[in-house]
Every structure is written in structure tokens, then in C-alpha cells.
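First, one chain by itself in C-alpha cells, the form predicted alone.
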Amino acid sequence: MKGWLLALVQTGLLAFGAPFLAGWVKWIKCRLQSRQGPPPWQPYRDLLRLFGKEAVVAETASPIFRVAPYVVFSVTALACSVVPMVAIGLPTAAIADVIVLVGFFALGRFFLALAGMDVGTPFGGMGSSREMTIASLAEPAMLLGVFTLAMTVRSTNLASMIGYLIEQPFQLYPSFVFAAMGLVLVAVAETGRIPVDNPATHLELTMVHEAMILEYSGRHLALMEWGAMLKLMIYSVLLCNLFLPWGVAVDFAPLSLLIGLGAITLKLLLLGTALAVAETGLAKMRLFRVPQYLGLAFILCLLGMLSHVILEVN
């Protein structure tokens, strides 16, 4: 019972902390660009404002358009429950592995693309087409990178991976270095960040995610925006805990949980700062360069797997 309660609290922390992480990245970017910018908690105000507004739906919209925001947010929130954030050994982590997590993301993306095409506007169809193109290139690279870790740990369960890495003495595996670089590139593409996408603009030439949700308003838009923040949070926690697992609680003692919470908070703030620095120094790439970008991610993950087979298998 205690484990299920902790799993529920951890899922709530992920959902509640996601807007702060998005606001933190935006605040750091503004500071780096010598602008005051909105405070890190501004996304909470935006979500509250959107939830308080009426949702306007186009006359040509089908029920899929109305249902999609709830499905996208629910699936992403369900994905949060299987990601070890503060502690491992929670019952929710034992019932799903990384393949199920990729399936959750694919299901949410499917409904997001359907909603983008549903109203029949050219921007929605354009965004859906771009999103599915990026996904078809990013998912193989992501699976290859995760399987590289799974071959070392001999498990696809995320909690088992983190627990194994915590118990082992620190060692710099070449396969982990390549997999980490490949998964970082995939995470940037999957979460719609610069240089693949730019969530701060509504220009035809640059829109991907924003083009699909352009027709949404009110609570529907709030759910879509919150779901995108949750996805950024999930990828950030995965990168932090898979490649820097120190601090993650291995038991449910109050001190261990407190250390785990402090460790993941510090790691997320540092990762958010690094993301802001990278986005400040990079420009949005042209769309036809995205396959080359994701091809590089695939090659890095493939090199990680080959490094494991050639150099690390006894």
C-alpha cells in the first residue's frame, strides 16, 4: 500500500513539476539573451488562465478533435507513472518497461496527428505530416539507444536499469557514451525543441507541434500544452536517472526519498540550464535537414550497441 501511495505521489510530482521545468528553461534563455522574461512559474498562470476559458470548437470538427486533448494528456500522465523519478522499486515501475513507454508516446502522437488533420486546415495537416515524419525517424534511434542499455543490464525495465547502474562501481562505458549522445538528440526532436522545432514561434516554415494544436483553445489547449510539458519532463528525468543515477532512492526510508527528491531536482535544473544554453546558441534548422540530424542520432545509438558487443561483452 505504501508503494502505491509513493507511486501516486511521484506521478503527481512529475505532473506538477513539468510546467516549472518548461518555465525554468524559458527564464534562463531570457536571461542569457539579456531580457527579463517571465518568471519560471509563469506556465502555471498560463494553464490556469486557459482552464478558465471556454473551449471554442470549429463546426467541421469531429468527436476525435474533442477527445484528443484528453487522450493525449491521459496517456502522457500514464507514462509518468512508469518513469522512476525519486525512487526505484515502486509497483507501477514493475508493470511496464521502456517498450510500453514508447508505446504510450506513439499512442499520444497518433491522436495528436489525427486531431491536427481533423478540422481540415492546411496548417494542421502540415504539422501532422511533419510530426509523423520526425517520429518515424526518432523512434528507431530511441529504441536502439535504450536496447544498448538493456543489453548491459539484461532488462528493459527502467527501474531495473537504474538499480543495476547504482549498484555498479562508476565506469565509463563507451556504449553508454554513444547511447547518451544519441538519446539526447532524440529527446530534443521528440520534445519539439530547437534546432528541430521552435515552440515559441507560429511561423509556417518552422511550426511542427504548434501547427497541430493551432485550432485548440481553452481547456483543450491547456491539456495539449501541459501534455507537451510532461513529455519534456519525462525525457529529462530519463536522461538524468539513466546516465546519472546517483541519488535515486533504493528504499522507501524518508531520508532516502528526501535525498532522491533533492538529487533529481538539482539534476533537472542543471539539465534545463544546459538546454537553455544550447537553444540560445543554436538556430532552427531547415526541415529537410532533420532526417540528417536524426540519422546522426541513429548512428550514435548503433555505435553504442556495436561498442557493447565488440568491447564490453566478455
Contents of the next structure:
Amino acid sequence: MKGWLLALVQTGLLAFGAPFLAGWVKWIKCRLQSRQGPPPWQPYRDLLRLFGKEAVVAETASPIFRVAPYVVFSVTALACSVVPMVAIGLPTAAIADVIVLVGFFALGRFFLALAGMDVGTPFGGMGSSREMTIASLAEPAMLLGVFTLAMTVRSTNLASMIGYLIEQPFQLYPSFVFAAMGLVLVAVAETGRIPVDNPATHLELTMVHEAMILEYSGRHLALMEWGAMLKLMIYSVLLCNLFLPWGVAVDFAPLSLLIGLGAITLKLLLLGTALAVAETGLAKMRLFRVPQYLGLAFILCLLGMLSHVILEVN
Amino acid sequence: MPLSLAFLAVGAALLSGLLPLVRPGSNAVARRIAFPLLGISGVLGMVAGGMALGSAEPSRIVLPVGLPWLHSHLQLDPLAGFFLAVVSLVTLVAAIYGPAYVREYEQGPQPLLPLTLFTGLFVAGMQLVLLAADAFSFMIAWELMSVTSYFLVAYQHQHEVNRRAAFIYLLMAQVGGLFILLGYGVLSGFGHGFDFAHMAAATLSPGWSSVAFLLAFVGFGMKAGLVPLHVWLPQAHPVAPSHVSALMSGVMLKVAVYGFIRFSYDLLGGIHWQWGALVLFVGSASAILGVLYALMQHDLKRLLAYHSVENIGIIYMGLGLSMIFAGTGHPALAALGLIAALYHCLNHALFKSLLFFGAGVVLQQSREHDLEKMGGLIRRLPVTATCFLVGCISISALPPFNGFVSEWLTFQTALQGPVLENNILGALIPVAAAVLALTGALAAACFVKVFGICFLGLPRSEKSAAATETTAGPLAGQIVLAALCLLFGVLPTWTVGQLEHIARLFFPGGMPETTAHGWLWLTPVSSQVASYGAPLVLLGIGLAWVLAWLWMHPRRRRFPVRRVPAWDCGFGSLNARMQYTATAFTMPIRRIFRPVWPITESYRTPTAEEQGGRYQLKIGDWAWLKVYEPIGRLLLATARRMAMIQGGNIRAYLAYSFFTLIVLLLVVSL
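Output the structure of the form predicted together with the partner chain; the preceding block shows the form predicted alone.
Full complex below, order starting with the chain above.
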């Protein structure tokens, strides 16, 4: 019972912490670019304002258009519940392993892309086409990277993976280094950040995610935006906890939970800063450079796996 | 008991074909007799198959028909029972879907009779293949299945493409049949008998058993549509009537998979891991090439046919993994791979039939084959669109629908690669898993294209703007299949428990851990390694949905949704030509994977008088260019050379006979 309650709290933490992370990245980025920037809690204000506005829907839109925000949001929220953030050993972790998690994102993306094509404007179709192209290259790289970890740990269950890594004395596996690099590249692509997509612009040449949700407004837009922030949060938590698992609570004692919370907050803030630095230093790529970028991610993950098989299996 | 029910099923299918012959002139009689009987056959077959799946002891019977020294052996064990149930299920749904669908053909130039006649015989042929327990009756039933489906493909023979597709189909079916026959020949030569019991008891040297395996692999692979033997499939499936396409693509290919499993697991036994590696490789190639070719198709049914190549590839990947583990002494993992493959057989039968049914409605109601001319059909065909969406989600392997579960099981099997002693194999298997991931992601892209272009947006032609929803029968068929897609996705533990009966035939230990944690959790290897709580996933999505809805509800009251024209950037109202087309949608993928297709692309800039330029894009299939056309050329050239000896001179012919006789006598005397 306590486990389920904790799982609920953790899901809430993830869901309501996500806008802060997005705001934090934006704030740091602004500071780095010598701008004042909105405070990190600005996304909460934006979401609240959007929730309070009326929803305007195009006449040509079908029910898919109105269903999609709910599907995207509920699937991403469910994904939040299986990601170990503060503690492992929660009962929800057994609902889905990491392959199912990838499946959740794929389901959300499927509806997002359909919604983009629904109204019949050229931008939507363009965004859907680009999103599905990028995703179809990112997904295999991501799964290959995850398989590298899974083969070391002998499990695809996220909680078991993190638990195994905490128990082990620290050891720098070459396969992990490669997989980490590959997964970072994939995470950048999947969450629609620079250099693959630019979440801050509405230019025809650069849009991917924004092009698909261009027709949305009001509460629908709020759900879509929140869903995107959740995705960034989930990927960040996964990267932090898989590759730097220290601090994650292994039991439900209040002290260790508190340490877990502190550790993940610190890790997320650092990761957000790193992301902001990277986004400030890099330029957005052309769409047809993205395959090479994701190819690099795939090769890194493949190298990780090969080095696992060659160097680490005994 | 199950066997006699199965006989009744076959009998009903035969009757459904033959009975309308009493009034050959009447289309209505043909329709009213054939489809109910087909439905009865489906129900009986499902019951028989379900009973056989659960029973430990296979039921056998020997009928005194056939060759003088060889009676027909028939049997029904869990493996055959499972496939019988799948075939019969789709038959039943086709019988619900069919009557209203074929009404249109009554206005066509052909009478309905050949369609119902050969459909009945075709179903009976498929059921008999599953019941056969000796090579002779197997081949008879197999040929019945192949030849009758040839007539179904050729049904609308006034079209040139149909005749050509049917011819190619018949040709490849016969070549494939020959390979299967040779495979059985090898087995019966060592087993001293044509019935399966003798063949299974045969002891073969590794060399001969590999020869038999390769013959069966090619023969059944030809029917199943593995790359590069797939070329008949995208030609034959689109031209047949849609309920026949569903039967051919949804279940006939599964009969080939059944034959392959029966041949290699049951009759041949003693599986070598090298065979598994070959099967895994060919399966992976089929999966990835199938989906890439499908992406470039804009004819709805041809696209679905290419997806059959993909899904058969996924099934063979599961089988290949299973054979690798079986050959290296890991029976529990081999059972897991086999179950993943069988589960995907079931899933593919469900969602592919669903998609073909949906495509049939779309084609009939919008009178368009080309995706580029559809659009906006979701408002015209709401129920069909919803069911088709379920099919799209299932085939794209997204949770919580059924396609996801079998692919997940295949992933889990592949991830157990490190238990192998062989390091190279251990590294290659996860790469196969990455190929599977790429396949799934590309399939999702493809079905976003299909659904988005076909059902969403604005209508791209007047015909598709005028489409109307179809009648009750076709809708009921689709709804049943859509519900089953969800059901088998949410209750994987139960399904896997049933499929375990089959795995126990070949791997007596079974998979102790898989279903050990109750119906909520599916744990393929152990609960530590991986678990999937499909019912909880559905519940979780529902819960999050309800929470979001409750959160929104007061706002919905205050601010109801306002419908306005879409923003058109000030260029005048939105029209259908502004939308992304299917060609444009897949353009980035076409550019990234360019070498995969033989592409000819041409663009003519408009002259002063002309209104617009002309862009032409042709996408072929390398298998034709690189495999079949050279073979065809070689055959023709050889035939031309051979024709030299055909001088028309009777004395020369007598001399040929004489020398042949001498050579034969020499051979015999040696």
C-alpha cells in the first residue's frame, strides 16, 4: 500500500516538476545569451493561462484532433509512473519495462503525428512527416543503447537496472560510456531540442514538433505542451538515474527518500544547465543532417554493445 | 471429437463452395448459401481448433482413401489446432463481412458463382492442409489451396494486371510446391514411409537433414513471402476481392508458416543453430525490406500486401531465435521464441484481416485505389475509420494493442542472446533486435501516412468526398476484429498460457516463469528480468485520461470548443491541394534509405504555355530487377539454344532417341 502511495507521489513529482525543468533550461539559456529571461516558474504561468483560455478548433478537424491531446498526455503521464525517480522498488515499475516505455512514447507520437495531419494544413503534414522520420531513426538507436545496459544487468526492468547498478561497486564499463553518449544524442532528438529541432521558433525551416501542434489552442495546447515537458523530464530522469544512479533510495525510509529527492533535483538541475550550455553553443542542423547525427548515435550504441560482448562477457 | 468437428468444418466449407452449383445462374442464391455455410465452417473449425489446442493427446484417424498402398492419415494436435482456430476465425469474420461486400460484384461482368465456389474450396484446402498427417494428403490439400486461390486472384480477369498477377502467383506457388515435395521426398526416403509418423522417426545425417531443411525453407518461404521470394505477393493480394485478400494475406501465409514449423520442428527434429541463424537473417531482411517497400506504395492494398512481407519476416525472426536457442540447448528460451512467433501469427491474422476489410470498404465507397486521391474519409466513414485506426495501431506495434505484445516477446527472446556460448552470435542477435525496432518505427511512420492521408485532412477527389458508410455486415466484421485486437493485447498472459501447449510438444519443459505471476503480469523469463502488465497499462491510460478530463471538465463548460476556419496565412481558403501528399510525407525516408529502391525520378519544367511542371516518380523492386529478370532471361536464352536441336527432321529425332537409349543402358549397366 505504502509502495503504491509512494508511486503516486513520485508520479506527481515528475508531472509537476517537469515545467520547472523546462523553465530552468530556458532561464539558464537566456542568462548565457546575456538576456534577462523569464523566471524558471514561467511555464507554470503559461500552462495555467492556456488552461483558462477557450479552445479554438478548425472546422475541418475530425475527432482525432480533440482526442489526441488526451492520448498524448495520458500516455506520457503513465510513462511517468514507471520511471524510478526518487526510489526504486515501487510496484508500478513492474507494469512496464523500458521497451514498453519506448512503446508509450511511440503511441503518443503516433497520435501527435495524426493530429498534425488532421486539419489539412501544409505545416501539420510537414511536421508529422519530419517527426516520424526522425523517430524511426531514433528508436532503433535508443533500443540498442538500452539493450547494451540490459545485457549487462540482465534485465529490461528499469528498477532492476538501477538497483543492480547501485549495488555494484563503481566501475567504468566501456560499454556504458558508449551507450551513454548514444543515448544522450537520442534523448536530444526525441525531446525536440537543438540541434535537431528548435522548440523556441515557428519558422518553416526549423519546425518539427511545433509544426504539428500549430493548430492547437487553449486547454488542448496546454496538454500538448505539458506532454512535451513531461517527455523532457522523463528522458532527463532516465539519463541521470541510469548512468549516475547514486542517491536513488532503495528502501522507503524517510531519510533515504529525502536523499533521493535531493539527489535527483541536483542531478536534474545540472543536466538542465548542461543542456542549456549545449543549446547555446550549437546551431540547428538541416533536416537531412539529422540522419547522420542519429546514425552516429546508432553507431555509438552498437559500439557499446560490441564492447560489452567482446570486453565484458566472461 | 475435435477431429470429427474439424471434418464437419471442412465439409461445410466444401458445401459452401459446391452447393450454389445447383442454381448456377443466380447470384443471390450463391450469396445466400455460400456465406452462411462458410460461417458455420468457421465456427466449427474454431471450436475444433480450440479443443485440440487444449488437449494433450492428439486425435488421429486413417481414412481408406488416397493411393492404393497409402491411406490418408489425418490428425489434429495443439499446433494444427491453433492454426485451424486462426484460419477458421478469419473465415468466420470474412463470412460476416462478405455478403454485403460482394453485392457490388453482382453488377459486374462475372457471375458470383466462381467466387463463392473457389472461396469455399480454398478454405477447405487450408483446413485440410492443417489436418493432413502424411505427405500425400498434405500435398493434395496444399495444391487445392494454391490452385483455388489462383482462380480467386484471377476472378476479375478482364483486367490485364489481374491475369498477370494470377499467372505469377500460380508459377511461384508451383515452384514452391515442388520444393516442398522434394523436402518430403528426402524425409520419406530416410523414414521409409509417406506418413508423418514415419518421417518423424527417420534418422538423417546432418548433411541430409540440412538439405531437407533448406528445401522446406525455400518451399514454404515462397508461399509465406520471404524476401526475395515475395514478389508474387504484392501483385496477387491487391487484385483479389478484399475478403479474399484478407484470407490470403491474413491466413494463407500462416498455413505456410504452419508447414514450416511442422516440417522443421516436428518431422525433422534435431534443429541446428545454423538453420536458426539463416532463418533469423532472412526474417530480418524480410521485415525491414517489407516495411521499406510498403512505405513507398500508394496503392492501399498493395501497401498492405508489402506489410505482410514485413510481418512474416517478424514471425520468422521469432522462429529463427527459437531455432538458435533450440540448437544450442536452451529449450525454455526456444519455447519463448516459438511462442512469440505463434503469437505474432495470431496477431497478424487479426490486424491484417481488419486492415484489408477496412481497405475494401474504402475502395468500394470512395472508388479510389490511390492514397493520393483519398482524404477526409473519417467524417464520411466514422466506424470504418475507427476500426482501421485500431488496425493501424496494432500493426505498428504500439501498446496496449496486440501487435506490441508479440514484438515485445520477440525482443525479450533476442535479449537473452548473451546466454549463448558463441560470442559472434551473441552480438548479432541484439542487432537483429535493433532491426526489429527499426521495422516497428518505420511501420508506425507508414501507418501515420496511411491513416493521415486516407482518413484525415480534406478530401482530395470528388469521389472520396462523396463516400458513404457501408452496411451492417462489413461493419460488424471490422468491429469484431478490432475488439479482438484489443483483447489479445490486454490479455497476453492468458494467450501465452494457451500457446504454451504447443511449445510443450517440442520443448517438454515449457516456460515455467512466463505466466507464473497471475493473469496481470507477463514475465517471459522471470519477474526480475522483465514484466509487462498489459491490463494495468490500459487501466493506467484510462485513469490518466479520466483525471485529465475531470480537470478539463469545468473549463469545457465555461469555454465550449469554438469551431472556426483553419488559419490559411491570408492566402484564401484552405484547399486540398495544400495538404501534404503521401509522396511528400515519405520523401525524407526515401532520401535517407535511397539505395533500397530502384527509383526513377523525372521532372519537366513547364514551358510558357503549360500550366505546371510534370513530376514523375517510379519505384520498383530490386528483387525483380536483380533476381527474376536475369532468371527469366537465362531461361529464354537456354530455351533458344535448346531449340537448335529441334530441326523438324524425323530421322534426327530417332537418332536422339537411339543415343539416349544407349546412354541410359550404359548408366544402368554400371
